[in-house]
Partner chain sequence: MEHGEGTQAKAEKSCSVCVVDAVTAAILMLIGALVMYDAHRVGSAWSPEVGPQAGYFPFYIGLLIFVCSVVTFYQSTFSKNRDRSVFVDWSQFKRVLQVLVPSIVYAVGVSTLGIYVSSTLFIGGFMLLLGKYRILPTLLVSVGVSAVMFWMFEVQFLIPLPKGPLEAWLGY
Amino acid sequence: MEEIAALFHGFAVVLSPENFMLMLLGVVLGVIIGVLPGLGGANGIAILLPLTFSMDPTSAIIMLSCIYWGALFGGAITSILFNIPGEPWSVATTFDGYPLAQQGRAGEALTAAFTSSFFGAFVAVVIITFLAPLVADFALEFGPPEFFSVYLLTFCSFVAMGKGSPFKIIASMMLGFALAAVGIDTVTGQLRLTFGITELLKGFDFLVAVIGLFGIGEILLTMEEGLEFRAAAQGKINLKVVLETWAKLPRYWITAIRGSLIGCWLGITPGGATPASFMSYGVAKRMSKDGDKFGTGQIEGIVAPETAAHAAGTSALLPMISLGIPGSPTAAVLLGGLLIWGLQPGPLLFVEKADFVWGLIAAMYLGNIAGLIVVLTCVPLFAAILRIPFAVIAPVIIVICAVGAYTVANAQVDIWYMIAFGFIGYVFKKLEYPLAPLVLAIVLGDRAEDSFRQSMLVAQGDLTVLWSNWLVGSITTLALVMLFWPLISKGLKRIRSGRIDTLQEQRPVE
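Now supply the structure block for this chain alone, in the form predicted on its own.
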């Protein structure tokens, strides 16, 4: 009941006139960002983060989190109408969404996608409301070894759960650690990796790196690809279509609940929304009685990925709020915002900044409701954005990025850093190296290093401190299993395939 009372206080914070307007502004900006292919929630928040420097932290996090919800909604519009995923997690939505739009049922597909997204996010927010305070209370007992083991688990989880080559993930993370180490050592005061260059004394600002990696890198890639947008159908939704679609959706309640649970699981662990949407779609296709019709325009094929993607995107904020560890690239950018505003993410946030935490959780409820209403009523308007030539949109985004990078420290050198990070982001995407581990290492590298060195000072260099009690020991062991999971899973596959071959040899041929 204590959580309910705190949540109502959070609603009062969000419903103040200023915060309410910022919430609506954030949702609209987020939908626009989600509609623009490739820009994405993390990129959009990174670009717009400097605008919040002068705001109250609670108002700023409400606006930024609503940008995120809006981006989650917006990704479905281009997937269904144009067969262009606005976000990576919207790819699975195109499988059945675009065929439905080609059949002249675009309104039905969009209504199903938006409503499923809202349901998935709602389940995740309920879990955050009741689970986050418990996790935070538990984490108050943590010391340096426990915190380091949790950081280690986060890094290793990216290796185990990430898609693509584990070596590319580790290489990306190592570069992030190196960039985080540039500047003054916080423990000894020694200079590291500055090479005598005065501008490197303060190190690389996290925000400048993120704006370059995500914003400029994506613009360069999009310029190279030269996108053209062609709609399969007009994105019109009226009340009759919405009501008729809502009447059909209850028959897919098992798919929606299963997708939400898959999304919450992959959101809290750093799996992310994209694997969640594909996993949910695959499980639904296998378990549905209409599984063989998936890909031809099935409502259930939209419900499954959309519930999972929104549940994952929302639940990724649970470890960020309660432990100070982001569960997704967007959560990592939001975590950077908290540090810039002078807040220390983690368990003490619930005690020291209760208004902030519960305002954020309340904004998750109201932001999703506002997002659902906005996208259901303004789809044609947002779809029209794609008819603006990219040659007009790209320079505007680059100017916003440059202004954002400059305002971090009012230093021109940050703009050059931003351009350099932009080229790094472009090369990483061309070579299919993931950016999320790089960003995670830049954000958490210093904190993980401090926790490790404090643990070593306390234990006088004895590494067994990481197995000194059942909690830290189990987390560290789990982290090592996750680190070597790609090798372990390959070994298990070989053993299984060997058994199958042996059985086939022993079985007589008739």
Second form
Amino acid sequence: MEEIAALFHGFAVVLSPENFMLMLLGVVLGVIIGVLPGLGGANGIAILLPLTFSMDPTSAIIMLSCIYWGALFGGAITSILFNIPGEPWSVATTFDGYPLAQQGRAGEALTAAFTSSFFGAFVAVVIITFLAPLVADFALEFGPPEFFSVYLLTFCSFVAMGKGSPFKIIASMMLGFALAAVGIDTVTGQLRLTFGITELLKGFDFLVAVIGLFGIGEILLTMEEGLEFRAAAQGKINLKVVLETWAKLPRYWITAIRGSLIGCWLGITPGGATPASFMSYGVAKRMSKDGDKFGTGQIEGIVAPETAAHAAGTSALLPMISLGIPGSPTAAVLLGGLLIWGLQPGPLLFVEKADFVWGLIAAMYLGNIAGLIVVLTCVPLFAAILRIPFAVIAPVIIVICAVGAYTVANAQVDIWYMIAFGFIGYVFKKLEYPLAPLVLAIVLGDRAEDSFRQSMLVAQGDLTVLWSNWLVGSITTLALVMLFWPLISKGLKRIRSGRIDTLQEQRPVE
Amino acid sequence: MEHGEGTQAKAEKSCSVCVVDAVTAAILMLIGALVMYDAHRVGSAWSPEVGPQAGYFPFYIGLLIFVCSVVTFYQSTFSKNRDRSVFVDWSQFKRVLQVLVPSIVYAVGVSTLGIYVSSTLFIGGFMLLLGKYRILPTLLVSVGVSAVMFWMFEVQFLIPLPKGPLEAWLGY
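Instead of the form predicted on its own shown above, give the structure for the form predicted together with the partner chain, please.
Entire complex below, previous chain first.
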């Protein structure tokens, strides 16, 4: 059980008063980010990232990961109280959360949501604790073909797990790769895709893309829908409600465990938190004896999506720290942070920077506990933030986004890119082009290309190197199955002509 | 992209999803073709010395963008069940422009007036014109946000943001 010893060492690293303050600050900031329209986990962290460059990496990652937990919690508040999902993965929480709030049981719904989120995240962190070192150990043997096949699997998973047209998913992803290729080719030093424009020499930074696509794009969408927030219920939570709800929750343990496992699975293979929450809700609805009452305000209908969303959001960090391949845009931003602090994410991180990795994992445990306490005590405060009129919030958020985009590289042209990405984000979102694969492709583009070129060099241009041993062969084959999954599932449906999944229709494109 | 959409929205007061879909797919086709062209220019073949040339990987990226967008274009123009619902009606698009246009002006402002002055003007203008706020709360919020920003970046974190004539006059 050397993991346990390492973990306790991690707790010792993390548990300084200063780090504990950063943790609380991170959670509070995170919840505010999760509650506000136009700021989400990914771009909130992207904006704050430059501010942490001067900090010690361990303290910085503690604060940033706590912002992440906070943002995950924040989405539930808006879903339940306002019927507005603050984040795509909290859409499924509105189905039962909002009816409960309308019945005056908002406190109960919020407590259930926060506790299930905590549970889901906790399960995922335990899995990370024991699985990440194993995966990293395993990955130490990886050569370029293995890495390329894992990248391939990552991107093909989006096609299998994503909703909507597979062609749009691939086009969006490839656009990300193309944007990543702009600038100087790292291998030959040639200029690519710059068309003689000097501003394009430095390429596109994915942080700017994240801020534009998710921040400005979201503001434009919110603007289009009009500016009104309708407050459904007061978000009052007191100790009595919390204890009463906690007494009820153990009865949904199967749903919670099932949700967590679904979440972990989809988080590690980058399906993302949104499909996970919908799948968990759908499965719970089918399995529960109160299944037909779902949608009218069932606590179980909150437990299912919340455990899955948090388990997925948390376990997306597993491939990020053990392989250097993030499972979600937010994990990608954290990965960007690691690179800027001079830490190379991937299997070697466990060997070379054990302190840092175990500090991060310990911070996940403590950050979750801190998060649960903060959200349970401060709901009225966060609900009050939502009552600030949009005419005040919108320009302030745009200013914050602009500052964030500028500070990434101290370049004014990035503010222009941000606005352009914002408009692209708006159009893409409306046309159901998914944004997550685009962002991940910008982050991973260069490294995927490097591993591809190295494998090709080794094999003298022979593509069969991707099947050269059982390991790389099975990953590549799995990737191809994922890629053609839309076709395969169509075929399967034709054979079985089964039930139509109505929940799929309501799921947003991430 | 921006231009095509704006003119369409004006011309017919609204445009359907499939039209925007087709236009976007056409733009992506163009981008795909451009990527392929440039990849071909830098060399997209296999060379005995360096192995895959600089354009080897981007060429297939461009090809995939192109092919996928051709399919999307086809689906949005010829498919029977294409989405003819309204993409954005004029009043909605007007609200989007109410944010988009000031943001562009703001970006111009950042490079001339500096980020603090233009942020104050941007937030203030937004609150006055769209929020119909009175002068006092507007001033409090807009100047307050810029002041906090100034304190945080220039004083606390020592990260210089773009500054203009006003800051120069004040000695920063």
